[in-house]
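Only one chain comes next, encoded as structure tokens, the form predicted alone.
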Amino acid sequence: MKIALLGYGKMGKAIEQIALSVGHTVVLKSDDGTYTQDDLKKADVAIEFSTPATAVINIKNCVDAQVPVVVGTTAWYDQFEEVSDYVQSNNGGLFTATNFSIGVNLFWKITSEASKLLNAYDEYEPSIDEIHHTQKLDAPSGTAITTAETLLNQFSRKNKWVHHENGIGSISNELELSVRSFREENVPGTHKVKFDSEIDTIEITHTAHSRKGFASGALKAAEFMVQKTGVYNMTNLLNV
């Protein structure tokens, strides 16, 4: 498989290392958007881990070049409907995920089931904490947002999530779900769902030990997307 890497930061380098180790080829590495349609067309698939400001441009460039693209960049999802329409109307291929880790996707499944059970017990107050490295551009993380949305889908006593950066602040009413972000050196990613009562606390935690899980998942998504058109996500890949 020939891969174009759009975004060559820590994740791009981790993906390259795994891709080369299993016999794939990287035909394009771009960290600043300076590539041409001809450069893209050398690839069977593109993997996009850039910035929120450049992700949509990269996606549309891939669609125009008829190269399916796997996107790990987050904080652009306010444009998802427009981008999805562009992909489908131009016969492109798009795979999106706020987190490519198999473990995180199972963590979301567990969170959904736990939220469904605990919704019946008024004494439990849910909250979400996320910790990432200090270079992470968006807060809360895309993973934390998906975790919050997963919980809210099953927890009728809450109707919106509210972000508190560096853990500062509190919810203003009982319908809000607190999502707290923390930034620390050399932390690949930790996400914790907590159900707290006066009597006890139930916690569900996913802790990434390295970027390998994210990179491996992105590569699996790329293999899945070769010669595909349409819009896909981790549910299509993992069936969870």
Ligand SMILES: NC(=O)c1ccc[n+]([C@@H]2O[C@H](COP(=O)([O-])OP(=O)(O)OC[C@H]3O[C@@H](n4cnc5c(N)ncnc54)[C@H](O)[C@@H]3O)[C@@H](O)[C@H]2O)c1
Contents of the next structure:
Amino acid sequence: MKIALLGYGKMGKAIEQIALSVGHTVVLKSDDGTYTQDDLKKADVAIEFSTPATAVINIKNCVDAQVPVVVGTTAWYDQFEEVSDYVQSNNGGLFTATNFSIGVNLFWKITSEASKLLNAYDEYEPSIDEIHHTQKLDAPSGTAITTAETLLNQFSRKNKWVHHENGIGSISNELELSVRSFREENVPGTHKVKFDSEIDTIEITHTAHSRKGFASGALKAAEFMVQKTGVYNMTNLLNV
Ligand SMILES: NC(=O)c1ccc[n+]([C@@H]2O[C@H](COP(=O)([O-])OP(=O)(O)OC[C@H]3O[C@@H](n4cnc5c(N)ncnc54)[C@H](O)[C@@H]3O)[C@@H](O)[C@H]2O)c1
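If the one shown is the form predicted alone, what is the structure of the form predicted in complex with the named molecule?
Entire complex below, previous chain first.
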């Protein structure tokens, strides 16, 4: 498979390492968006891990070049509907995931089941914590937002999430779900769902030990997307 890497930072490099080790070729590496349509067209698939401000233009460039694109960048999802319409009306291919690791997708499934169960026990107050490395541009993480949405779907005692940066602040009414973000050196990504009562705490934690899980998941998605059109996500790839 011939791959275009749009974004050659921590994730782009981790993906390249695994891709080369399993016999794929990297035909384009762009770390500033200055590639041409002809450069893109050499690839079977593009993998986009850049910045929240540059993801959408990279996706549209791939659609225009008719190269399916796998997107890991987070914090552009307020534009998802418009982008998805653009992909579909121009016969493009798009795969998105706020987290490509199989473990996190299982963690979401467990969160969903636990939320359904705990909703019936008023004494438990849910909250979400996320910890990432200090270079991360967005907060809360895309994974934390998906975790919050997963919980809210099953938990009728809460109806919206609110962000508390560095854990500072608290909910202003009982319908709010607190999502706390923390930044620490060298943390690839830790997410915790807590159900807290006066008597005890039930916690579900996912701790990424490295970026390998994200990178190999993104590569699997890229293999899945070769010659595909349409809009896909992890539910199309995993049986979870
Ligand atoms: N979905 C997942 O599983 C997952 C996992 C890890 C990180 N992420 C997300 O992926 C994104 C990248 O993460 P990272 O850790 O590699 O960040 P990073 O800062 O190490 O790398 C991003 C790179 O994008 C480059 N860039 C800037 N403008 C660009 C453009 N127009 N076109 C192409 N590249 C451009 C930057 O120079 C930088 O090197 C972030 O949004 C992060 O939250 C997602």
